[in-house]
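Next up is one chain by itself, shown in structure tokens, the form predicted alone.
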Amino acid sequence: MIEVVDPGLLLTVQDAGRRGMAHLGVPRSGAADAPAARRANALVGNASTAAVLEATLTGAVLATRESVVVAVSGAPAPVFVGDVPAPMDRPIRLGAGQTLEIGHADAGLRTYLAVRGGVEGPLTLGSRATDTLSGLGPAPLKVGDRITVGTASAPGQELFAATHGAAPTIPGLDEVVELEVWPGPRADWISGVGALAEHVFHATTDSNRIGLRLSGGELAWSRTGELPSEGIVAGAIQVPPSGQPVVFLADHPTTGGYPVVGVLDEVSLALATQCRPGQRVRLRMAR
């Protein structure tokens, strides 16, 4: 069992989400940066779909009530066991009564903690994920909450000797985040969609797990009228009448009525989830 000492800005339980239910109006949710969550799970020998903890920007402090093996991946941040520095992207042994601190992210926004055996808890429609839009799943974690860990065999030395390659680089706050865009079903609703890369947007403070909201160069509609509501997927870039695009993330709605100019692939979607407020973003059409 693990106890929450400080949940930071936002600490939630996430897994692979509620797949295959969008036609029922149920969003997928799950880890915002899915590749980072899968990497954290691989580091401790879990299945890729095991539930993890997702910390947002300011990190979290956790206390162990039993011996566990954990790994931290995603947005780079200082990690401490007590007052001793610990590595990211490597398995870490923790004894009962030890404290793990994930500090403020140096770059990016979301950091993932996997525990060998996975984070346990009630399933809602087949998932343990916290969905901040629909309210499905457990509430965000708070001080004093206790997290149950699943049963797992004792790790062998091969777990600590395994290599998983370098973690993906997350752009710093002073760098431009380049997102590759594949044309969407309503790209013809936007004037000059082929010149998207000429615009440099900024991530706004209104961004969250639902969507990355961008401000800056206006993407003007090329026609008038209204669209019927259409299905939305994670990574869809919707352009409302304001011309300021929204990149939908893990907790996106299942439908939307504004034109979708493009869709991000998984690599660019992971980068989008790590954009900090104020960070510059450029959208480039895939060739």
Contents of the next structure:
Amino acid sequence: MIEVVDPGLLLTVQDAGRRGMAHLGVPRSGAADAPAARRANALVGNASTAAVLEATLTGAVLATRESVVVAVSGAPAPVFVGDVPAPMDRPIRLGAGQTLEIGHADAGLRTYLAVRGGVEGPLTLGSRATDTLSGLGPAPLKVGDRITVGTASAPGQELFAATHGAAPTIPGLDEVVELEVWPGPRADWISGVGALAEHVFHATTDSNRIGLRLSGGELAWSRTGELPSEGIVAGAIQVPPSGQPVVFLADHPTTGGYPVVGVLDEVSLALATQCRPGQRVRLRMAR
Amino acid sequence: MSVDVRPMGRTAIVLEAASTGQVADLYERVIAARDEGEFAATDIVPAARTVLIDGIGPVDAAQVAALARTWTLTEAAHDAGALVEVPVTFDGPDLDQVADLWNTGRDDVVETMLATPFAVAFCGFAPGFAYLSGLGAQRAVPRRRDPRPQVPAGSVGLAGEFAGVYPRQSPGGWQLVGTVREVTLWDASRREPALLAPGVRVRFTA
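Please move on to the form predicted in complex with the partner chain, as the form predicted alone is already shown.
Let's see the whole complex now, leading with the same chain.
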């Protein structure tokens, strides 16, 4: 059992999300920065789909009621066990009654905590994830909530995968995040999709798990009319008539009525999920 | 009409048909091809003009694209889907508005809703929210200028050429004509959580 002492801005249970249900209007959801969640799971010997905790910007404080092995990955933040600094991207052993503090992120937005055995909780449509768009899954965690830790599978130490991909460097707030864009189905709806990289956008404060909202440059439509609603994927860059693009993240709606001009690959999508409000962003066609 | 294939990043493609009617045919063909092992994908999502195939590798995507380009889609009525009867009380606050837009009376709106064979073209907006085709373009209505902050669960609404039923209370801008009875549109604990899944045929009953 792990108790939530302080959930920070937003602390949710996340896993690999709900697959194969988009045709029913069920968003994928799951960890926004999926590679970071997988990395945290690998470090404690969990399956990549085990549920983890996703902290947002201001971190979280947790108290253990049993001994557990955890790992913190994603947005770099100071980590303390009691008063003692602890590393990110390494397994950390905690005894019962200890306090783990994930501080305010130094860079990036979302920090993940995996616990050996995985976070338990009710399955909704095969997932424990909190979907902030549709309301599926548990409510965000609050002070005093208790998190049940699952039973670890066979202890095979080879499962503790320290080399499961080095953690990527998450750009600081003063840096421009460069995101690689692959063609989307409606690239022809804006003029000069090839010149995307000439704009420097910034992430706005109404960004959330549903989408990274960008402002600054204006991507003018090259045509008028309405696009009939069509399916959306995570990483899709949708351009509404305002010309201010939205990059869809984990809790994106399953369909949308504005043109998707490009789509981020998984590496760039992970970086997009770590963009803070105010962060400068450049979109660059991959080819 | 043949199928247009468009990229959706590196791991998804969009197949485009000429009309919503053809999407039903396209969706059935894509599902059949997947079931026959022609390709693997995470999600297959029909929409108003398109079918999105998400979580597909490059080899499979090329295979599906080549296959889809050989298809000639039709709008023929599909009677393969399960038929669901949905009892409705026509008590919606926008019934008069819809009657005005259709240039007819309330009774005629009710008659039309009861007589129209609907089919779930696609889902979206919320889990289990189905876009029902069948009314046709000539009965298209605009969304309300001021969306309601709270539409009760079970409300039957119209927007564009679609009818829809709100599976749970939510904000919404559809023109409301009635309320369903006796059916649960969405239950995440059911084996089939959505009563109205794509391809299902729907008849409203009094």
